[in-house]
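Presented below, as structure tokens, is a lone chain in the form predicted alone.
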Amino acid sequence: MAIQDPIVEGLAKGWNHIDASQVSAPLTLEADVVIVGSGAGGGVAAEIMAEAGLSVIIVEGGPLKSSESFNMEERRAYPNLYQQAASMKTKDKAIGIFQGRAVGGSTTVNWTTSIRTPDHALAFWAKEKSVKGLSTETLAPWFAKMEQRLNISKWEFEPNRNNMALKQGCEALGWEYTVIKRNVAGCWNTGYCGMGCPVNAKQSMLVTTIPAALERGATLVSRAKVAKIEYHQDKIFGLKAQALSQTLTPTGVELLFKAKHYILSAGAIHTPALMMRSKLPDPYGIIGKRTFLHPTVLSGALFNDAINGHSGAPQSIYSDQFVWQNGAAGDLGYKLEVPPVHPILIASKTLGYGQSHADLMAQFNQLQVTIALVRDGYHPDSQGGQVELTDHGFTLDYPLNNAFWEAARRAFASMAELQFAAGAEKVLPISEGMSMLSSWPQAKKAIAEMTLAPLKTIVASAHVMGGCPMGEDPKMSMVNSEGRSHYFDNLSVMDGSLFPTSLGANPQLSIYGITARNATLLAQELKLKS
């Protein structure tokens, strides 16, 4: 069956795409709006701006790929589609971070889980972070708009065995669980979403908003890294960028982008890092601070039957049983989900070496994995991390403190209880020194006594948020509640860096909905001025 490839077809009929690796001389481009980044925020903003009749340039550091490039092989997907070949870590190497780096950003490689911003988060932002106009009621039409645009709906098919274990465990224990909504159309249920969708079923920015913007005349510049924001007084007047080679190293060719308005959508690490490199005004020392990850711990479980966690929708069930149990500002809560179980992904997130690791991987097809995403940024002892500039780029300093480890211990216990309730024969908390546990009573005792520590306990994250928070009080925010800079008339931020805390939920739909609102308001204003 032939797979329709909207990227190949669009390029063939003349879309405006510049691969900066092929540019050999300095280049200046101008438009009404320049957008840095093409992920969840940049893609939505680009389509809305182009629909409004504004000229748009999208600048993306990664390459333009399409379904022709996606062959479901981890060895090719991670180096080609992820930041730092999917090996990015925090400053102390204690947390591994997954972020996309290609046109479409992380939406090209995420696992399609789509959840509206939780009521608890919105209420906390309104009460504690001076955010205005973002309530459950006011955002509902924007979420509905993006759910329709991206075909987001409840996964109607049977969960794969990996997710089924989460469901069965919740049912046995009387815990809450929810069927996940996914942004897919015509999904083949292969389970390889993290390697780029080879059949274009995933409704990522790569196959939806970016093509729609290009159809309306927008220009996409790929393999171009925006290095500096040029400004004078309260106006941005240009973005300086470097052309990147095929291997994403600078070629020495400089690019300059000029616009009436600039939108930063480079993500919650790169947007603050760009602002810091450019030395934008920051009188209250906010940029890059309070960056959140949903730091995540993992629990493996061996079942007698085949789990085959590499096959089928990666995520289709979650449990919020423990996320908000103690109130937003109480002890850190955690969301229970499962990840896809692919060989390299899991081998790099499990411990041991030699025979013990080989023994675990030999049981790969019987391995179920549950994850607990810790909700950070609400408790006074959960201040997240800080983006820092280095001689070679940036780093994220994210210390894991006692408040986190207390939540992690509770999470390990919940995951083990759930996995045994679902029928697991053995459970393995993924932390050095732990062995296979054969019963819930044994696991309960062992987890209560286990040592948890950075580099000893595996912690990972695919959710980066904060660092350029929104709000009406400049003492605690860089942009207002519509994403407009407090300091520059023609600068907006539209990505996950806006969030004043983590969400307690997977972030893509929150970015889509809030960006749709803010970009629409901005487009209306720019049209009135034009």
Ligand SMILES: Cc1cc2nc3c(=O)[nH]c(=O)nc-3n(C[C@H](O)[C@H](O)[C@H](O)COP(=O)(O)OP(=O)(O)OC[C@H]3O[C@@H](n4cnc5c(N)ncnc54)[C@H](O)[C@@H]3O)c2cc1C
Contents of the next structure:
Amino acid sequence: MAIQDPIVEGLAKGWNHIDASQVSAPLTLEADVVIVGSGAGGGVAAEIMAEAGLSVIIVEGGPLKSSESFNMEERRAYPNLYQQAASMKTKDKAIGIFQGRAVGGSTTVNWTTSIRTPDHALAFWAKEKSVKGLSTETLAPWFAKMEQRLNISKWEFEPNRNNMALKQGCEALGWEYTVIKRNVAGCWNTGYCGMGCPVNAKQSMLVTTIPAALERGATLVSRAKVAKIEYHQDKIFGLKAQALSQTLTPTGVELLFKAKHYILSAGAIHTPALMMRSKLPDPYGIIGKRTFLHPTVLSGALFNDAINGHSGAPQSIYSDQFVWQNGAAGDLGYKLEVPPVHPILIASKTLGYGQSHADLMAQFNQLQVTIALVRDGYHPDSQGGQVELTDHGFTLDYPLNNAFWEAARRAFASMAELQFAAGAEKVLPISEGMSMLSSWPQAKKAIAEMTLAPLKTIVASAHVMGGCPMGEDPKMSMVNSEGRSHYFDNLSVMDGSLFPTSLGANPQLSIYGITARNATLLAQELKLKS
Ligand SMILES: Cc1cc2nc3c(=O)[nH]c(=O)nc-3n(C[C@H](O)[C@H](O)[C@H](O)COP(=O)(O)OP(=O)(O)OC[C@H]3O[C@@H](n4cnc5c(N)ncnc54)[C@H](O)[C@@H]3O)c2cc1C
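What about the form predicted in complex with the ligand, after the form predicted alone?
Expanding to the full complex; the earlier chain stays at the top.
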């Protein structure tokens, strides 16, 4: 079957796309709405604004790629499609962070797990974070709309062996597990979602909302990094951007974007960093603070049969057995999932050097990996991280404190128990100094005694949230519960930076649903004004 490439076809039809690397003189562009970033928030906002008949410009720092260039090779995908070639780290280098950097943002490379915002998170935000109007009931139609738009439905096929182990472990122990809903249409089950879907089955922003907006006359400017927000009193009057070369370094050409309304969708970390660089008013010192990851620890397990965790839908089963066990504000909980197991991804997230690492990698196809995503931001001791500007860009300071390490130790124990229950021969908690453990009783003792520490214990995250929280109380939020700035009439934020805490669930559907609501309300208002 021929693979249709909507991007190649759309460009041939005459979509408005400017690759800023090809622009040689300063350029000013104007529209009703300018959106910074084309990921989960930017894509949905662009489609809704364009559908409402507003003129839209989408400014994206990364390149426009498409299935034509997705060749399932890690060595090409990470430098081409990820922030910092997928090797971004927190300030002390203790946490590895994955974020996308291409048209479609992180949705171009994400693993398709689609979960509505948990009730616990919404209730906590309403009670503790002054968020208004975002209840399970009020959001339900917006989630339903986006589930339909992005073909989000329960994965109907057999989980791959990596996910199957999670399911079997839960069944053996009587733990809760759920079959994951995925945003795919006609999925080939290749397992290479993280490298850009080679067959356009993943309903990322790259093949859904961005093409729809372009079809309605929106303009996409790729390889253009917004560097500064210009403002006067309570109005934004322009965005200054740098054109980037093919290798994403500034070419020296300046671009200026002007609009009636500006939407920041550069993602958590980059939306706050842009606000900080532009010195937007922040009387309560909120921007960039309380940036949350789901700091994630990993447990490897060797099975007798082939796991082949690189093959098949990367995530199709999760367990919420331990996420909310002690209530939202209690001890930090953790969600159990599995990641795709590809050689570079796993080699950079496992342990040892030289021979010991080679020995582990030699058993690559027998390796099952379970991950525990720690729910951060609810407990008084879980303040998350802080974006800081540096001479060359930004850094995220994210100290891992005792509350996290206690959760991590419990998570290592749960993962080992689960993997042995699923039939693992050996389990390896991914933390320096640990060796292969041969039974659950041995693992239980070793995990209770193991040393957990930054740089010793591998911690990673593909979920970045917060840093520009929503709420009605300006003392704890930058934007209101509809994503509108407390300080500027014509500024909104629509991306993962809105969340006052982490979610305890994979973020994309929360961003889609909440953006759909906020963008629809904003479009109605802008239409009335025009
Ligand atoms: C490998 C991976 C796997 C994941 N798997 C899942 C999953 O299975 N399920 C799930 O729910 N979530 C998953 N996520 C997370 C999810 O994709 C993100 O939470 C979501 O896409 C974030 O949306 P956003 O709009 O906040 O930012 P993004 O989607 O990251 O988009 C932000 C965009 O803004 C651009 N940008 C940044 N700064 C500027 C600037 N100054 N000027 C112009 N453009 C700029 C960036 O290049 C980027 O394209 C995964 C993420 C990754 C990286």
